[in-house]
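Next comes just one chain, in structure tokens: the form predicted alone.
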Amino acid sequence: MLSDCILIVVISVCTAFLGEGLTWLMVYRTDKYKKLKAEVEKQSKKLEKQRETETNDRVQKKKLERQEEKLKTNSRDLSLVKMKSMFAIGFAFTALLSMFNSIFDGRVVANLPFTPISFVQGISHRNLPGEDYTHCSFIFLYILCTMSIRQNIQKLLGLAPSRAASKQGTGFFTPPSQLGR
């Protein structure tokens, strides 16, 4: 059992390097998504700076406003530039994840030191025979081993978006209530 565990953070990291390798051949490495970051990293440093020195005066409002839709719409098309080649990672990534649960099938890989939540047993005690739910399958280990160790390969490989432009929340994705703060 013990070395299922290390063989399946052996394949986290892996495929979390892989993954970023992908990202850096599709994205990072690009001319365009290069100029749009440094543009989102300027603007995030400037409505902060703006930010800090808030004023009443209805001018300084709208130029902090103009300033704020023009930060949405870099980071939107940041973005969307990542998007594509998240597609086809995704694809990729989908196909190893079928070969190693196939691998993994009907293995217990750990012993949980506690009974999960019912809406978490169906995916810690996936395809495992049995009603020991303490028991944990390949799919539930490999998704906690990815959440934690990608981010941290993305951190040490300076791949990780900065402070500035994440405290900012202005992504594709962020909700409207954030945006408009």
Contents of the next structure:
Amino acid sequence: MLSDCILIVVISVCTAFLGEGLTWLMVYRTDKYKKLKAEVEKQSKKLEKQRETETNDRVQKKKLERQEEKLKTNSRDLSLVKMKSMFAIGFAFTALLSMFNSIFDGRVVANLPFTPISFVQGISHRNLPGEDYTHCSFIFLYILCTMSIRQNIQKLLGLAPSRAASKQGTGFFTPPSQLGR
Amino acid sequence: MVIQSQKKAAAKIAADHEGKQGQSLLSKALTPEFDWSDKDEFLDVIYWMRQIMGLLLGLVWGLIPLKGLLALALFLLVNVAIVYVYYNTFQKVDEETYGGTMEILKEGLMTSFSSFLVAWIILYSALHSESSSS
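Having seen the form predicted alone, please provide the structure of the form predicted together with its partner chain.
The complete assembly is shown below, putting the previous chain first.
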């Protein structure tokens, strides 16, 4: 059981590095991405500073709005650049995952020290026989490992999106109502 | 005269900043009431502190072993409480500069939570489950 767990941790470390490596190849090293990222970061920091010193001046406000607009288009472009490679990697990983899934099919890889709440049980008890919900399937442990390892690797390598940029909330997936704030 | 003294004060502040930038993140984190000029740096400290804490608490929970959803809740409570005490009484930062209490308490919580779960589950099932020999 322990060897299964360790194997899963190793698998998720490998896939995290593979994912980041592929994204680096396809996105991070391109000039377009670098330029856009630097631009977005600079603009978000600048905007944040300007927002702190609020003015009632109409000219200033107009200027602020124009900058916001520019930031929005830039960060949308950034997300678009990322999107393509995300799709490619997503497909590759789904294939990998189904392979591992068939290897670990029906195998209890760990015993959970708690009984998961009902809607998590679908994942944690996937493809496992019996009614003992403390049995943990491959997929549950893999997801948990990926959640912690991937983000930490991104952070260590300095590839995670900066706080200033993500705080502006102008990503591709932000609903328009929020954009209009 | 006034302008000159102001200039001097500004130069002193700039020199202070330069001195602080030379310090490592760890020594900054362990200095009580450190003056955080870079907001991201402070949030990074919180983030990494949380990751280490998640892993350590996971190992402790697995060794004891603690069981059940109550142990999960206890982890969240301990985690949030330590971060709260750290920034409120040790560093004494103004949470408003970071966008409120929730922003600081949320920083890296999910990642730390999943690290905790992984450490807890692996150690628990390796040491304490009856079927560990299978």
